[in-house]
Structure formats: structure tokens, C-alpha cells
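Just the one chain here, the form predicted alone, laid out as C-alpha cells.
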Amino acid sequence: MSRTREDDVEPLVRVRGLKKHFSLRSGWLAWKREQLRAVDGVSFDLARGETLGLVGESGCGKSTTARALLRLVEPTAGEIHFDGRDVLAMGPRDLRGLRQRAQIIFQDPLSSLNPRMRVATTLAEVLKVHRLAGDATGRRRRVRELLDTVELSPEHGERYPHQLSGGQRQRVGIARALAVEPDLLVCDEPVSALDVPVRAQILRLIRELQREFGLTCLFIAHDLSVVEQISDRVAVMYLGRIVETAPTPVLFRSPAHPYTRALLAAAPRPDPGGRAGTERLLLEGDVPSPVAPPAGCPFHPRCPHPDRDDECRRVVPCLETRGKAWRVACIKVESPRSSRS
């Protein structure tokens, strides 16, 4: 595993109070305006060389957070700093530079690749746009190097995306991201559509590339086993907010937030007694709508905590430090469970 957040005084990425709200129209003739709070006050740091796993149920705002981070969607509010620079103050030229240093790998590589272009042409086009690898001869040489890096042969470069398997297409997506030699790699559910054996191969490849090139990674997934394999630190999201962050071994050994504990309890594992604090917890009801989130703690309507009370319905908990490298957004959690054991 790579370094943790404390090893760097100045993180590569610093996010504070990030919000992304979408305006909706409803009612007869769409006269009524509503706000969908996809991301509602997210804060985190990402150290150089670190892999941060961002996990949560579908619809909790993980992908929107990633897109807002790169300004693929414009944030509603908040602060984003990349290598000390204010991302939200960047003009078009600076944004092009940011997107060369920060690349994203999408969940569905087929929809993100041009179906009319061969793989080698796609990779060469990226190099040409960013004026990398010199002339056409240099670009062809670099394309072969990129294919080899992601364990594809030159023959794969002559194929169209539909002629590749899902795992091969994702390798092409990784090669395209690496073509510009980025510092930050945002992986948005990159293995969720793959079979288990192929998923393991892609995860191994990402880990090896992260170590070889010193990449900083934001790895988004809903599969807890995937996050556990690849992340140095984990941030758990619920209804547009981060509710807990901790180093990966600590969080999986003894989760503090009731939502984290419920997620881990629901995840299948070969050794049911191998993790502390993952007793069977049943969540009440469904995930509230981000259009009309509950007052107070957004998790309180479903919370299985035995001490849940009226205060949970009134107070919006902040993400506060409750132990070394451990932050929890719950007024009923006094300290990490491991510190009490």
C-alpha cells in the first residue's frame, strides 16, 4: 500500500464543502422548481501517492463528486484545490492543463470510446491533442508502449472497440488515461461491469500502475470487497455526504458509523466472524430522496443505533475527528470502537 494522508503536509487534492445541486421542474406544466442535492457538503484530502476509496449505495453522489472534482459538471458551492491551485477559479486554458494532470476511467469503456476509430488511432489522437510524443512516428511508438503497459498486444491496437472484450476495453480506457502521464487517476466504478476473474486482473493492473508511476487515485465503487483490496483509506458516502473516513484496515476491522457497520454486515464474506462490529444490522425503510432529505442527520430515519433519539432528528452531524486518522459524522459515536476494546 502507498502512503497515508499524514505523510504529506500539503495534499495533492483538497476538497471543502463541495456541493452539487441539480434544478428540477415538477408539477402541472413543470411550474414547480425543486433542488436535487446530489452532493451536499463533501470534504476530503487526497495525499500524493494515496488511493482513497469512495464507497456507498447507488445514488449516494459518488460519481457526481468525481465529476465535480474535475469540473466535468460545475459545482454549486465549495472549494477544490489541486496541487495548491484553486480549480473553481481556473479558466479554459488552465482547465485543459488540469485535465491532463487528472484523468478519469469510466465504468463503461465502450460508451467512452469512439466506435469508428481503431484503438491505436484513439490513443494516438490523445497524444496529438496534447502535443505529446513528437511526430507521427513518435506517437506510433508511444501507442505500442501504452498497449504493452496495460498488457495488450499491438494487434489489439488495430481493432475497433466492439471487437474487444469488456476487460480489454477497460485496459484501453486505462491506456488512454495514462497517455498524458497524469498525477491523479479517478476510477469511477471501473470494474463493476466485469466478471469476477477479469475484475481481479484489472484491479491488479491498477495497483501495479499506481505503484510504478506514483499515481494518486480516487477509486469509486459500491463493492466493499473491491475497495478493501485497492484502497489505503476509505470514505463512506450516504445521501450526498461523507459519514466516515478511516484507514482501510481500521475501517473494515471496526467500523464506527452505523451506516458503515450496516454496509459491512450486508456484504458477503467467507469468514462471518472475522470482522469486529459487523453484527447483523437491519436498515429501516428506503434511502430518502435527495430532493427532500430528512432534517437533522440524513441517516436517522434508517439508523439502527440503539441510542437514536430526537436530537438525531434536529442536529446535522459534522465529520469530526474521533481518533487518529478517523473521522465520523455521528453525534452518538464518542470514539472509535477499537479504542474502547
Given for the second form:
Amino acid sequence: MSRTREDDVEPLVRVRGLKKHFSLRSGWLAWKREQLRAVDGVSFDLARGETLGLVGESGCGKSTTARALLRLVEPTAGEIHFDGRDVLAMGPRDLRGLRQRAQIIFQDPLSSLNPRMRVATTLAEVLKVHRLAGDATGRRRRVRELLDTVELSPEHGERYPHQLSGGQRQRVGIARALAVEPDLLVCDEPVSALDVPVRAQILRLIRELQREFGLTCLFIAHDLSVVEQISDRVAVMYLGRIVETAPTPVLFRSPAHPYTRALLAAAPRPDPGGRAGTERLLLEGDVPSPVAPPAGCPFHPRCPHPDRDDECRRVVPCLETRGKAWRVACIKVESPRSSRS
Amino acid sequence: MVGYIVRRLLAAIPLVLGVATIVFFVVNLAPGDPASIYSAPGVSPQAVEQMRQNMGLDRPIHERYVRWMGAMLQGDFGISFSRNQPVRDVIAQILPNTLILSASALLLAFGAGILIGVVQAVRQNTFTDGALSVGTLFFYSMPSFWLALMLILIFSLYARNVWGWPLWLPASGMVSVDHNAMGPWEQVLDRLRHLVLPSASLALVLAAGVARYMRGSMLEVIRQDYIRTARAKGLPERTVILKHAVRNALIPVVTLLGLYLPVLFSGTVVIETVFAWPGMGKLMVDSIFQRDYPVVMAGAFVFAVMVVVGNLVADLLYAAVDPRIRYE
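Provide the structure of the form predicted in complex with its partner chain, given the form predicted alone shown above.
Entire complex below, previous chain first.
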């Protein structure tokens, strides 16, 4: 792998052409094999200290991208580099090293905690496997510290997950992820299973911790307002691909891709008229099945763009640079002017 | 917790008494006359009638029921017709033998079943999984008495007489004829050797069921989010499976313990008879053939109590393995 002198600007994470296809068997006696293209060629970088928001509808491959990034599922194809190291070539030992530097917070805090383990045991186990806080006494002290970091009291450590509230459980999930003091924190819809008031608390906590520990974040959500608050940059996914990526203010002010615009238009917001290009855009039809994605641009069957034509049906659009850190995958969006309509 | 146990035991009293009542009427209304069995051929009718009076069989059935129930509630199960000693002494002497056999069968069944189920789940849809599935279904669908006979044929008869294996296993009884002449270690070994075939015959059928259950339970747990969390933590796969998956998969399997106790006890009736094991099962069968009413009734009562207590233990174990369950 070639590396230049400018290590400072090398991103912490580099993902190129990431694909994850799941094999499905269908038909009588399961003789038909089909490929579900959950993630179909995703590329992005994560700069150190940056927070990238990944948005898209349910089933567009956001979570699979996150899990493939940490090798919690094995990618079908592509390249993942973490701090210059090839993640896909890692053996069990290196993988354990990766898990000490890259952690994930899951969506459902109850089901992602072992119901038979007390909170303190769950946390101490992380420290034990990575040999982090010395002996049992050191671990106990560190667990108390971690609980304090996520604003829980030591007595919460003695509880089982089912004895905690939703917000408390997610705090445990965050403490568990932070226990190894990671560089990268993947947040896989960390608040979508929580009540609205609790959501705000958890988001505030994540933002604070992010600042305090200088975390690089991949933040997945389907709620745009959450992403707008927390990310520096946003990537929009549709049917296993990134269709647009831009700095957060740019994306929310002047979305270029027809899908991004439809997504923004569909999001309820407290201040209508605060953003440009906010005409009501209703998408027709459903998301096509990732088992049989449409040819050409995956979005063309539902695309509201006025210039949609046969070319869209044939050509698979690549992400084209449109501005600083702004890339769009649509052949009909060329000059910045055309996005104003 | 203590309150819960006491409540459960109190609730079990009418159940056990109901069982005792049913057994009393089934046994006493069944055809067959104990008095004529225990009298020598050619004895005068007056002597038989005298015997019937001694056994209390000349009284009307409701009177016999009230007397029997009253005595039983005071811990008196009557006198065995065939052995001429108190039923309580007979059972006290024989019950431990059945407990040894059942306990070792249960241990073997759950040990082997859990192991097979875990291996199958971890290697789901591989050749190993398929082969073990076929194997467990084979034993699951086999009647235990036939399995017992086959085991005797292979490991006792052929192993000793035809193939001349040094490690053949005895086919009957709890100890060898020359048991008393052996040294202490040899005695232990002798008892263990006698235990192998009967407990294996009882256990294999149960183990197959446990394995099927454990496989399903493991497959469910392996897909859980917290298993993914365990992997994300960086735990070695071994720890993920043994510590996180197996422990959670055991929770539903514990319920099987309660369900299997009646199966196990009815299994002992057959297996003890096949292996001439001097336990409760064989005692029951012998007593039924000898119209030894007091022993049959007391035996059924003891089995009922064991099932009730066993189920209570299973329920308490359930709370012990699953912190989400609390008994108040």
C-alpha cells in the first residue's frame, strides 16, 4: 500500500467499493439462488475527528455498511483501511486490536446487552479481554469511572439490563464502546429506539464525549434532524449506494441529488421556509428490492427529476465532484445552477 | 423465595392426594384377588376368607379408602403382602437405587444432549450437523426397551462371548455376585460398570430430545444482538459461544428438566425390569404382578411426590439461570 508523506491528512478510515451481498435461497426446495445486494459499491473517507452522518431509508444498507466496516459481517468485495491497515486482511489477533480502536453503539440497547450479565460484568469483560485496567481491582475502579462518564451511578453497575430504563441501557452501550478508548466510534442509529426526551439527552452525551475524547464518528440515522445536529458531513444512501455526500450545511441548504431533495422535503421541520429548495416532493412507488435492483441509476424508477430519460435507465452514475467535499451521483445534475429548481 | 416454595408445596398437596386417590381406586377395582394368590393351592375356602379378612379386603371399598388414606397421612403405608414387612421400609430400601439410576441418566442425558446441540448449532447446515441430526433422531424414535436389549446384545453378550472385548459391561443387577469379595476401589468400579448400560438406555432417548432442543435454542441465541455485541467487544469466538451464547441458550432447556422427570420415571419401570435393577420401577412391576396393593399404591404416591418436587426444583433452577425471573 502506497503512503505519502502527508500522514496528517490521511483519513482514519478509507472505504473503497465496499460490497456486501447476501445469498438468498428461494423457490421450491430452495433451488433458486439470489443475491441480495445490501451494500453495492460504497466508498467514503473518514478524516480524523470528523463525524460523518450516514442517512437513508430503512433497508438501504446503512447498518450493513457499518457492520462490514468493523468486520462484524464479512464484506463480499471492496477495501477497508483503518489507520493505513487493511482491515479485510486481518486475522483474529489483529481483529482484536481493531476492536480496541474501533467500537460500535447499536440501535436496540436492550437486545444488544447480554440479559444474564450485570452491567458491571459486561463492562469489565471488555477491559479483561483487552487487558486494559490491570487486575480485578483496577477493572472495578475503571468500571465506576466509565459509569460516571456516561452519567450513571455505581449502583447501576449491579443491575441487569432489564432493570434499567431505555436511556440508561443506551448509556451502558456507550460506556461499553468507550471502555477501550477507541479512535473510531460507529453509532448505528443509537437513538431511534428511544423516547424523544431521552433522545436529546443521549445525543448531547454523545456529542460531549465526542469532543472530550476527540472521537472520529460514523453516525447512522434515518432521522435527518439528528444527523444535522451531530455531523460535519453527510452521506446519503439509496439501495446500497451513496448517492450524495456533502458538508452538512451544504447538503441541508442546497441538496443536489433528486433523492436527497425528496428526503429533505419529506422531513418534518419546525421552521418551514428556513431551507432552500423546500417544495413538497413526494416520491412515487416503493424502494425497489435489493435482490433485483433497477438497471442504470438505482433511483430512476422513482426519480422526480424533470430531465429523467432513457440515459438514466442505462448509465450507472458515479459520484462526481461538485464542490469542496461535495459529490453527487446523478448524470442530470451538472452545473450548480440546475439544483435550484 | 421461601414463601414461594412453601406456597408451591402447599398447592401440591391436593394434587398428590388426588393422584393417591386415583391410584387407590384403579388398583382396588382392578380384577384379581390378592388373597387367592398368596394362599397355597388346595387351601380351604375358609382359610382364603380368613386371609382376605386379615388383609382388610372384606370391607367395602369406601371404608378401605378412608382407612388407607388416614393411615397414609400418618406415614403408614401398610404392610407389603408379598414381603411381609412395612411398605415404608421396602421403599426406603429401594428408593435410593432408583435415585442413583435416574440421577446418572439425567446427568448423562443433559450433558450429552447439550454438548451435541451446541456443536450442531455452531456448525449449522454442515455435514457434522446433518450427521448428528440423523443420529439423534434415530435414538429419539427408538423405544427404550428395544435400545436396552440391543445394548445388552452388543456390550454384554457379543462383547464378552463373541468378540472377547476386555471391557464388556454387565447386563443385570447393581453389583456382581462376588461384589463382597472385592476391594473398595473394585467395588466402586463394579457399581459403575453395572450403572453404564441401564443409565445409557434411559439417557440416550432423553439426550436426543435435549440435543434437538438445545440446537434450536442455540440457533436462536446466536442470532441475538448481544452476541454481535460480544463479537464487537473483541472477545474470542470461544468465549462468545461458551460464555454468552450457551448460558443464555440453557434457559429454555432447564424447563425440559421438569418435563422429562415423568418420562424418566416411567422409563425406569421398563429399564429396571430389563436390567433387573432393584429399584422402584422394578418393585412396581413385581408388585403389580403379585397384586401387592399397598406397595403399588405407595410406589405411585412416591413417584407423584418426586415429579412434583422435581418440577419445583426445575422452576427454581429457571430463576437461578435467568435473572429476569423472580419468584415472589
